[in-house]
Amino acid sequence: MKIAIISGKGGTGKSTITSALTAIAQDVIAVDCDVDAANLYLIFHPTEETTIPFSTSSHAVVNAEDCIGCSTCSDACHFGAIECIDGLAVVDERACEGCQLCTRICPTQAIHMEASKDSYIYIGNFRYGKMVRARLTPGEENSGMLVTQLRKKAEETAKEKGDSLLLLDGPPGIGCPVIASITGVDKVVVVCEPSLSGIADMKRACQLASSQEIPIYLIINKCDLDQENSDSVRAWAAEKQYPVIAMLPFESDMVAAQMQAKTIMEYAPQSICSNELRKAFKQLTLS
């Protein structure tokens, strides 16, 4: 079974809830699909047994021995990524868009393209099974593609290990990385906070999951901070027939657990939130 946890916006407690569900599951493949800012590993401290480079783009590289300093490439570059300095073409990797025009027009074929290899997928062990995560180099594109490759590696790992449960901690928002995170999963859990922006983004996340005909479950986090908005979410969910599987109050134990790099299940196993999340996990896995 593949269960994705998403939120529509950042800061709702999605990763905290994912970590708690992971602790309840005990033996699981945990997948952090937030490749721009992965943080699930901060709680679990997984090993890095396998490191896989991921190329998101390519940039021009000049062979100094073949370059004649003719300025053909710098004159033609639409992005201002090449400059001739002291008779040698010099590439600004940050400005290069990888269009390959310079490689085609260089009279001495002194320029070639090299793939960027600063983004990585990591696979390792942690106390509840295997974790698969990734790091996208700041400023790089194709985060949706990286999430797709991340999920592929996670599913291969699950097949090798013989596990049936994958928990995917999705990125915030409703863009390509989120779509890549939820495509083909069995269930989606949308975590919502009872604020106007939280509710608006929750509805957009539900709309995205609904467009893929994925069963949707809701968890309202910090529900007691605005009871009126929490009641509004429950009423809307009932109308849409989306089960609200947990109502989590604001608990200082949640913050304290994170400060000690623990899940709420480990730090305060008999807290209200822990008991609510146990019931939520049972409903998710048995329904």
The other form holds:
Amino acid sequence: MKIAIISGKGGTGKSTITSALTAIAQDVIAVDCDVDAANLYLIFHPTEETTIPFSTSSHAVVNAEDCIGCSTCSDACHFGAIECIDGLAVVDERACEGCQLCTRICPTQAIHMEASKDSYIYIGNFRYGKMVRARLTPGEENSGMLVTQLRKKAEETAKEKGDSLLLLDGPPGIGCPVIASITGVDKVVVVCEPSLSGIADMKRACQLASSQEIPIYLIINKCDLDQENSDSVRAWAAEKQYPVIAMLPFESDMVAAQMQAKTIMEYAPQSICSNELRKAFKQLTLS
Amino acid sequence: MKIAIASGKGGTGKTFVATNLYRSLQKRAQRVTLVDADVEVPNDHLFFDTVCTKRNAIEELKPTVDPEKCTYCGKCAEYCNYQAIFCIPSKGIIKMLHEWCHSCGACLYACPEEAMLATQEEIGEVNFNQEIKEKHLLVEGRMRVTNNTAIPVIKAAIEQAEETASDLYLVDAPPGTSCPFIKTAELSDYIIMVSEPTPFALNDLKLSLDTLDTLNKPYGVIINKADIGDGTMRNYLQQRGVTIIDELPYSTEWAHYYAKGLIAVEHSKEAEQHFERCTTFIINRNLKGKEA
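Which structure goes with the form predicted in complex with its partner chain, now that we have seen the form predicted alone?
Below: every chain and molecule of the assembly, starting with the one above.
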């Protein structure tokens, strides 16, 4: 089974909750899909990691000797990434999205593609199974592509191991890396914080997951932050028929666990949050 | 002058800082525009009473197929570098997967039959929201749910905001360190990173600063909830030679205001003092001579 944890808004507790569910499950493949700001490894310290370099994008390079300055490429480029200056095509590497159109239409074949700097995918062991994570090289783009590759590796690892549970810690937002994180999963857990912004973002995340017809489960984190807002989330969830599988109150243990980079299950196994999360896990994996 | 409020890790207080700083700056600069560039999940509008005075649709090229002309040769799928065209020539099947389309237009060039149509699709909008009791404006970029790339909407929001002819644009940036953050930083003159002293946030802050260094952009840091930490973040930043603009306390009172969609500087004297300090920093660094 593949379960992705997302939230729309950042900082609502995705990684904290993913790490807790990992500790409850004991035998999992934990996948950190938040490749631009990966954090799970700070809790789980994976060892014996295999490193796989992966270039997330490529960009056009012009061979000045062959370029006749005809501007066919600059006219065609949808991203405004090529400009003809003094009879020579010049590529803005950062604006180039690597579509290759210019290499295909250049009448003198003066343009070729070069892979951008490598990002890295890591597969390692940790105390609850295998961890698959990545590091996007600073300044590199296209994190959606990296997430897609990361998931391929995770699914291969799952097959080798004969393991059934994949937990995917998603990135914030609802754009391409989130779409790449949830496509084809069995269930999505949306973590909501009962602030007006948390609620607005949770609804957008749910809208995205439901567009892919993925079953949605809600966890309300810091549920006592604002009672009125918390109630409105529950009422909305009931109307949409999304099960609310945990209500996590604000607990100082949760903050302390974060500061020490431990899971709440290990730091305070008898806290209210730990008990709620155990129940949530049962409900998630039951069907 | 455009100042982006950003953070590597989400939820460290970007929107909190952006909205409060906006209010605070209004007392000192003639005209301030708040630009919500967190277009995947835009929230700034929740904190203000506004009326929408203008809405601009953002459209992108999302080609479609004319079934009368298509011969299912598969050339378009071969040209598409994003796997956004699904074509089985032998079965006469073609399907455009718009959620993966990057609007590059390669398929239009590929098609030998002129069967590919250059259709446009709405991928988001830019909303101009006028504050009811103030002269200032919020410009919001809002990406359509299920669209994959936020970049064109971010770019449109920041560029179109210039229509408001302000002295200062505060740009609430998207989280992370990849394309949406990079695009916002590229279009801004100075970046304020908001972080908190947890191991997760410090890890992400380092990545963000590395990214900003590759872009050659000047930046400073506001440490939010500074008192939950042990000084590791402060030491790190001092060693790296990074300006610490302010350290905000951990306040449950401010968290409650935030949850209700209220601006802390309007309710807490302490918040007001902190954001006045940040405002002074911005004015001294970036806006000399433009004070109201």
